[in-house]
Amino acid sequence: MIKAVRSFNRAVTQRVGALNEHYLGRSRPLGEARVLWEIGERGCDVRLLRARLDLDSGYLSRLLRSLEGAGLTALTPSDDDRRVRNVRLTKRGGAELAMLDQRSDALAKSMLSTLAPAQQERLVTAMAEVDRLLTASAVEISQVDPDQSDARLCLSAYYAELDRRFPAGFDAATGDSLEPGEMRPPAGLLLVATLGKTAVGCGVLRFHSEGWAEIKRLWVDGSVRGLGLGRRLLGELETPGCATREPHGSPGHEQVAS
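Where the form is predicted in complex with the DNA, what structure does this chain have on its own?
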């Protein structure tokens, strides 16, 4: 199993990685291309950009200046908070992005073009499966304080979803309310699942004096449903740490985390 994963890693970094650089990094450095990509047609706050690409503020600033110098982007102060800047693509920037898009398509096509139709189909199916499961495996679950921003986002997403689901809507005030204090030890605990930097699920354990506990606020974001995340959250709530250990007790993460 390990061997197959390693072989996959090697093949994929060589082929896809190399091709990516070749196709996309042709007209400008890959870093700039990535930024263009992330800005998108609709523009974006610099702050958000920095968070999503996980770049140093100074570095990003320079990348943006370089793009601006090439006439591809325009920076304007944001309306509601004049500390943050808003980037958007100029006409030329839009054209550049469209070209990156085309190249990305061309790359995808070139990966299929030499295969027979039946092979193409199998490759695409397998890719989709890998894509899904790799996403699932990248989700991290950790215990956080209910006042933390991710936690609050999850809880309000949970309420919003209930409101959408119930025919008569749902009012958080009328439901069984859980104070933040009840979601943190020793009264209870809150787990949040994150994918990269965005929260995609949560679950709460509420301890009761008699030695039992109840599970509440279990929510999984629509974008990651069907990946077994709900089950994983449940498992974590029932036996903390179970999902971060190797299934058969063999040494997993720990060895590596040094």
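In this text, the rigid core denotes the largest set of C-alpha atoms whose superposition between the two forms falls within 1.5 Å. This one's a predicted model, so the numbers in the text were calculated from it and none came from an experiment. Numbering follows the first chain given and starts at 1. What changes on going to the form predicted on its own:
- Treating the motion between these two forms as two rigid pieces, residue 185 shares its piece with residue 226.
- Rigid-part rotation between these two forms: 19° for the smaller part relative to the larger (C-alpha based, whole degrees).
For comparison with the form predicted in complex with the DNA, kindly provide the form predicted on its own.
No partner chains or extra molecules come along with it, only the chain itself.
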């Protein structure tokens, strides 16, 4: 299976021209082109751009300097917070993005043009499935402290969804509440699933003195449903070694689960 995955990776990178320093016949590699696509016509917060692309800050800075030096982008402080930098496309950058879109469309058409209609459908369907499975494979699950930011976000989203689903709404204060201490060893534990830097799911295991445990607060964000994440979280919580995990993050420390 590993051999097949590596073969697929080589075939894709070669077919899309990812190794070419002049991607799509332009004067820049794929990395810079990808940054232009992510900036888009509306511009982007540099921190958000780094999170979207999951790039090292130093590498992204080099890419942005190169694009700015070519007159394609401009960095400006945010109007709301002068410490935050926004990057936007210049007029020349907008024209370059339009050209990249045009040539990217042409590359996609070239992949389909030599195939019969039935083969085209198979290829597009297979690509969509690969996209979903690669997304699923990128989700990571870690034990975190309930006071960690991602944990709070997931638990809030869980309660908010119950409130939307129940005809009369849902009041967390009147339900089976869980105090933070009940989600920390030895009383319990909390798992959080992350995709990149975004929390997308959670589950709680609460231990009882009689020697049994119950699963609580199992939630998956709507954006990643259908990827099997709920089953994966449930499986992690049911794993005998789950209770021996080392938690990531602690009260007063903001840390993304990884």
